[in-house]
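Shown here is one chain on its own, the form predicted on its own, set out as structure tokens.
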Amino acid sequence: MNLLLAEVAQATQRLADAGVPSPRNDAEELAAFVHGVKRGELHSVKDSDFDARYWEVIARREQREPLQHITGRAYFRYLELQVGPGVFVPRPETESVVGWAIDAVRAMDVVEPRIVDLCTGSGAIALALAQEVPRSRVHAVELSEDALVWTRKNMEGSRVDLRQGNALDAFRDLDGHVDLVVSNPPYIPLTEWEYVAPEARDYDPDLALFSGEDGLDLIRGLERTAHRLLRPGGVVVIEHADTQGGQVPWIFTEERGWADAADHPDLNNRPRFATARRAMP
């Protein structure tokens, strides 16, 4: 075993002792980051090329600073995004939300589907949809100026229409003309603050995490926004906590102009997002 692999083994144990959820993965990712190689190439780093800065970044990860803040990058579907303080780090669970949205748009008989991403954050959802549905017209909105620093970096050169503003009032010019509305809004109840993982609680912006006593305040508002934006037959897709699976579909009721409200699991088979269709007149 070369020196770097031996150090990675020690780092893995340190991260495990610190409660990091994926210690081996993170130890290897940080080793690759510091040494400028891919994870599969760690064995090729010569002992003489070992960089002691590795232990500096391991110490940061031990303090539960997000891996993505240390490396400055996050991976989402086929994208590599720039992230850091002030913007929500995209999670793997959201990839299943985007997968469902892509399937739904492709099933529509629309040549250039119009898509709106509310609370876009890093831009992960909007950029993934623009990339994987090439003829779509994608619009995205973000309220936080701190988050927008990262959104603009990620969307530079893209064809996404990015705007700053409140998701509840956004895109009045698109009312009734949108085929799909998608959102990963804040949904953690304020009462759950102490149970949130340190990586999120201490580093992700509160604006992207918490939404009232039951976590559903913004989702209730987005239900009205989605209804306003969508054409009849258009679809909304909203992520939620795995503990909210029995609650969110009930926000999209027939009395409020919706049909086919349903919940869907993520890759771990946990309730993760709700969908509904704007009812036909």
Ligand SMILES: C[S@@+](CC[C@H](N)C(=O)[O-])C[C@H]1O[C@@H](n2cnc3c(N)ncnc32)[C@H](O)[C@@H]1O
The other form holds:
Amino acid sequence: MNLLLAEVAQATQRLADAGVPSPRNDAEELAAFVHGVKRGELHSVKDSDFDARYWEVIARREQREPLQHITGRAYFRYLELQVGPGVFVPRPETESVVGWAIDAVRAMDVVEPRIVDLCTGSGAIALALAQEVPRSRVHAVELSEDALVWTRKNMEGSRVDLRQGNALDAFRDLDGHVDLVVSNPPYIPLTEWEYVAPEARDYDPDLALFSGEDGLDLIRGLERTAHRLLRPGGVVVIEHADTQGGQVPWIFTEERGWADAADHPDLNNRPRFATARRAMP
Ligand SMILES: C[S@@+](CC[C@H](N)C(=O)[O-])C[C@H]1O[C@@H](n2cnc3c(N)ncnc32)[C@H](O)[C@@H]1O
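Could you switch over to the form predicted in complex with the named molecule, since the one displayed so far is the form predicted on its own?
The complete assembly is shown below, putting the previous chain first.
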């Protein structure tokens, strides 16, 4: 075994002892980051090239600083995004939300589908949809100026229409003309603060995580926003916590102008997002 692989094994143990959920993955990712190689190329780093800064970044990860804050990048579907303090790190479970949204838009057979991403954060959802849905017209809104520093970097050169503001009254100019509304809003109940992983609790902004006692304050408001924005037959898809699958679809009721409300699991088979169709008049 070369020196680097031996150090990675030792770092893996240190991260495991610190309670890091995926210690080997993170030890390897950080070794690749410090040495400027891909993970699959770690064996090719010569002993003489071992960089002692590896132990500095391992110490930061041991303190539960997110891997993505240390490397400054996050992967989401086919994208590499820039992230850091002030912006929510996109999560793998949100990739399923985007997958469903893409299928829904394709099934509509609209030539230039209009898509709105509410609460865009790093821009992950909006950028993935712009990349993967040809000829889509994608709009995104974010409230936090700190987050927008990162959104603007990620969206530079993209065709996403990015706006700063409150999702609850955003895009009045698009009322009734949107084919798909998608959102991964804050949804953690305030009462669960102490159970949130340190990486999220101490590094993701509070505005990105929490939304009232039961976590559903913003989602209740977004239901009205989605209703206002969508054309009849348009669809909404909203991510939620794995404990909220029995609640969120019930916000999109027939009496409020919705049809086909349903809940869906993520790749780990946990309840993850609700969908509904704006009823025909
Ligand atoms: C859970 S993060 C998700 C970010 C991104 N959509 C993603 O999936 O990675 C929620 C985002 O909503 C933003 N936010 C919270 N309240 C908002 C509001 N009322 N209007 C617009 N954005 C809001 C937060 O700043 C944060 O960036």
